[in-house]
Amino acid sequence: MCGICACIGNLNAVKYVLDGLKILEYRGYDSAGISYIENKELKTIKSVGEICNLEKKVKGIFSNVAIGHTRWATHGSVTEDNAHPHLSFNKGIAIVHNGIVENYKDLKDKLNNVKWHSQTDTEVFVNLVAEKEGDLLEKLINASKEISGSFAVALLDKDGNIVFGKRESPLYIAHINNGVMAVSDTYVLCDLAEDFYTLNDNEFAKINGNGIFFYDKNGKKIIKNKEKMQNFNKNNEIFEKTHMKSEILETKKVLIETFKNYKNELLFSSIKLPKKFEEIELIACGTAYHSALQGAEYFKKIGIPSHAYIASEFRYGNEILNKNALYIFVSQSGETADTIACAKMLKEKNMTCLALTNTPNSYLNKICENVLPTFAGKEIAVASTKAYSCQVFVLYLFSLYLSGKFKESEKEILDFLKNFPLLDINNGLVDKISNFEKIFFIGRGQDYITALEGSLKLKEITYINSFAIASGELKHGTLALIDKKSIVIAICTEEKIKEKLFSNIEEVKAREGSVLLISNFPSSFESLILPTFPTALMPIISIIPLQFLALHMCEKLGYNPDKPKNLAKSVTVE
């Protein structure tokens, strides 16, 4: 959440920062701003809303040094005053910040001589810096010692100095042609740099025309190694009017790309499993948690005890750890704050950790000794689609590898990929569903997991208050909500529980609720028919029409599916 970008050099840094913010907009699009030096003065321009609003304001401005920010609001409403960059009380320092200052209220009380212009924790941060002694870097290092919480910050002073600090939130720095850039996501640097530096926790840096200089938390200069840029696969050849639709349509292509990379099993064979391998625990948030639930089902089917946990619950719960377990952390971005916190906690306890991510060079990848990439290509829309499908697919392939059945399953996987259907939902069904006040999703077993993900997609981009429930639980409360204003979308892809699910549908119909069945089994219910593939692969097929349903409902309501309100693609704060 929130994206920061900074640039200095023999170039127009304002343009480079603006272009970087456009790429980082997935991290937040509530507001944006840029600070720069012009005629030896520190100037700041901000705007509310998307980056294009800021672009109009900075058109024609040239400066060789600038910092910028695109915001997802945490502290303070969406206003220009709360937009970054924030200035110190003496107008001498500007700051952009990704993270949360947890003790900002206590710090604010100590800074009682400051006149406040915003409701943000970040304005407290910059004023704390301004009150410290020393040069800009010394001020930042000393101020950070009083900060509780997470931060990636870039500060620019009126003399044109830029410094950085980092704790838990991501920050990368690279040499580019005629300059230096710092960004929240290496994707910004893909076409600008061949390598980069990762700022680690409690490290600091400064950049100028002479290069990049790194420091530890005590201000001692340190040497860091460069990392090779690992570019995303250029999978986005299909482009519709929204990223979300394009990414759904890319699903078949990226699944094929993923299998191509796993076909020889080398990525799996490189994983270091615990010596006495006993169980698999998966930890994730949001959509990635749903893929973790499906992964747990795959592992249980091959006889390995497995559970999936919500990262924010696992971190503060009383879970019993097992030295002989493999802990898998699932995250599209590899920067999800709660998931990273769990991974760091378990690494400190010497547990075996594996990152399953879609993002090369991510922080989660660096924490875990094992990495399984998903090869989905860059996913820009906030609501995850193709990345979710690839997460489920990789977890399925991993279960085959662990069971020793990877090679013998290759033919059916290739057949699945060759005939993979991108099943849309027609306008008639979309119109019908949109007439209901209440929308429920039901399923059993793996179909309940698909129901959870389908309901989440609908909520994320249409703001319709739908929810999913295991169909066997209908009689334990939820049937009280079913009436003629309700539609229940039922998913059924498992033969062994088909009749149970159909009985649940009859219960809905008896209460005058309407039903849409998504299934590969024939029935008398109104249905969207799926083709039949091996049962374990059906969740990768059945989610597609639910993704399309959310997309079409969103468009029907006049919303932007790529940028839903109150959400951001990369959740880098707790």
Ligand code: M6R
Given for the second form:
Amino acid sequence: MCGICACIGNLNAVKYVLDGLKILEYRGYDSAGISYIENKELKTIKSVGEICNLEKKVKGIFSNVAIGHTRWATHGSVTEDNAHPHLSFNKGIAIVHNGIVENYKDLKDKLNNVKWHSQTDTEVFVNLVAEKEGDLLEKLINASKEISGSFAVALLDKDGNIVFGKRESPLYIAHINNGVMAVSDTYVLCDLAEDFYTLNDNEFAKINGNGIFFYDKNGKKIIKNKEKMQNFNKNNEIFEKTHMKSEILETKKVLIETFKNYKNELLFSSIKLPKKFEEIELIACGTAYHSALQGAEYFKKIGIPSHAYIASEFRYGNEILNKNALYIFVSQSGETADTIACAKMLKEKNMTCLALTNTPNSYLNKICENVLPTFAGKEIAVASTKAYSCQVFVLYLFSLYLSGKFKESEKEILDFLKNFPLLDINNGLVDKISNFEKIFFIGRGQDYITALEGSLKLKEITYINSFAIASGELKHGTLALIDKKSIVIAICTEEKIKEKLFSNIEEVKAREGSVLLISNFPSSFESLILPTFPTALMPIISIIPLQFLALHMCEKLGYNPDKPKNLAKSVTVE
Ligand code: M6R
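Alternate state requested, the form predicted in complex with this ligand (shown: the form predicted alone):
To see the whole picture, the full complex is given below, headed by that same chain.
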């Protein structure tokens, strides 16, 4: 969360930073700001809300050095005072920060002569830097020794020096035409640079007209290797009014693209499995956790013990590690802090790790020795849609590969892709569902997982309180909530649990609850009928109408589905 961007060179750095922030806006859009040098003075401009507000304020400004920030609020509400960059007490240093200074209260107490202008942890950081001895880099290195927590920071002083430091939060630096740029995400650099450097934890850097210089935590110069920029495959070819709509509509295309890349099984055969391969554990957050759950179902079906874990729980839990397990980290961005922390922890313990990500160059890819990419193209809307479908699909393909049934399933998969239905939900149904006070999603087995994902989509972009429950659990408590103000969206794609689910629906109806069934099985209930494909592939079909439902309800309420309040696309703090 939060995006930072810095630029120096024979160019208008303010423009480059602003353009970079626009690309990084998915990391937070509470406020934005830029610091730059003009007439030998350090100047700062900030604004609350989206980058376009800042853009109006910086129009016409030229400077060959600038740093900028787009904020997802952690400490302090959404105000201009709390927006970055923050200045040191003597106004000589500006900072932009992605991360959390966990001990900021203690540090604030120590810096008792400072007059504070914000409630942020970042203002504490810059003042700690300002009171240290030495040049800007030495000051930063010394200050960072006292910081607990995470940071990717860029600091600009009034003499035009820019320095960086990193611990946990991402930071990438690259030469661009006529200058140097540093950013939170290689997205920004894709069209500007052919290669880049990744700043590792506890490394520091400075950039100036002569180039990029790297230092370790003791200030000793280090040499780093460049990495080749890998680009996204160009799948973003549908341009609807919102990214979310375009991205749902791109699902079929990106599934086809994904299969093209896996068809020859090379990506699977290059995976280094543990010597004595016993189980698969999947770790992820949010929507990616739901695909991890589907993945665990696929692996269990072929006889491999498997579990899915929420990364923030796994990280501090008491899970027993198994040297013979393959640990799969599922993440669209490859930048999610909790998922990364788990991967690092397991790597340190010599476990076999695999990153399943949609983002070339991502930090998660670097940590894990194995990578399975999804080929969903850039996903910009905060609500994950096409990336989820590709994650589930790749996990399914991997289960086929492990069971030795990949080749024999090819025809079936090609047929699925050729006839993949992007099932929308009609206005009448959307209007009907909108009238209910309480919205529940139910299912069993794989459909319960789809219910979880459908409910998350709805909450995320409509702010309507809904939740998902395994339908067999209804009568163990939740049924008490069902009345005529409730609608239950039931998903059913598995023959073996069909009758059980239908009985649960009857129980809802008996309490005057309304029901919409999403299923490929005929019934007497009001239904949205799905076409029938192999059962394991049905979750990739049944999630689509739920994604559309969330989207249409969001549109009806007049919200922007791409930038839901309080959220950001990449969750880079824990
Ligand atoms: O980039 P990741 O897949 O690691 O992100 C994990 C979650 O933050 C993400 O899936 C989140 O739940 C989405 N906004 C859901 O639509």
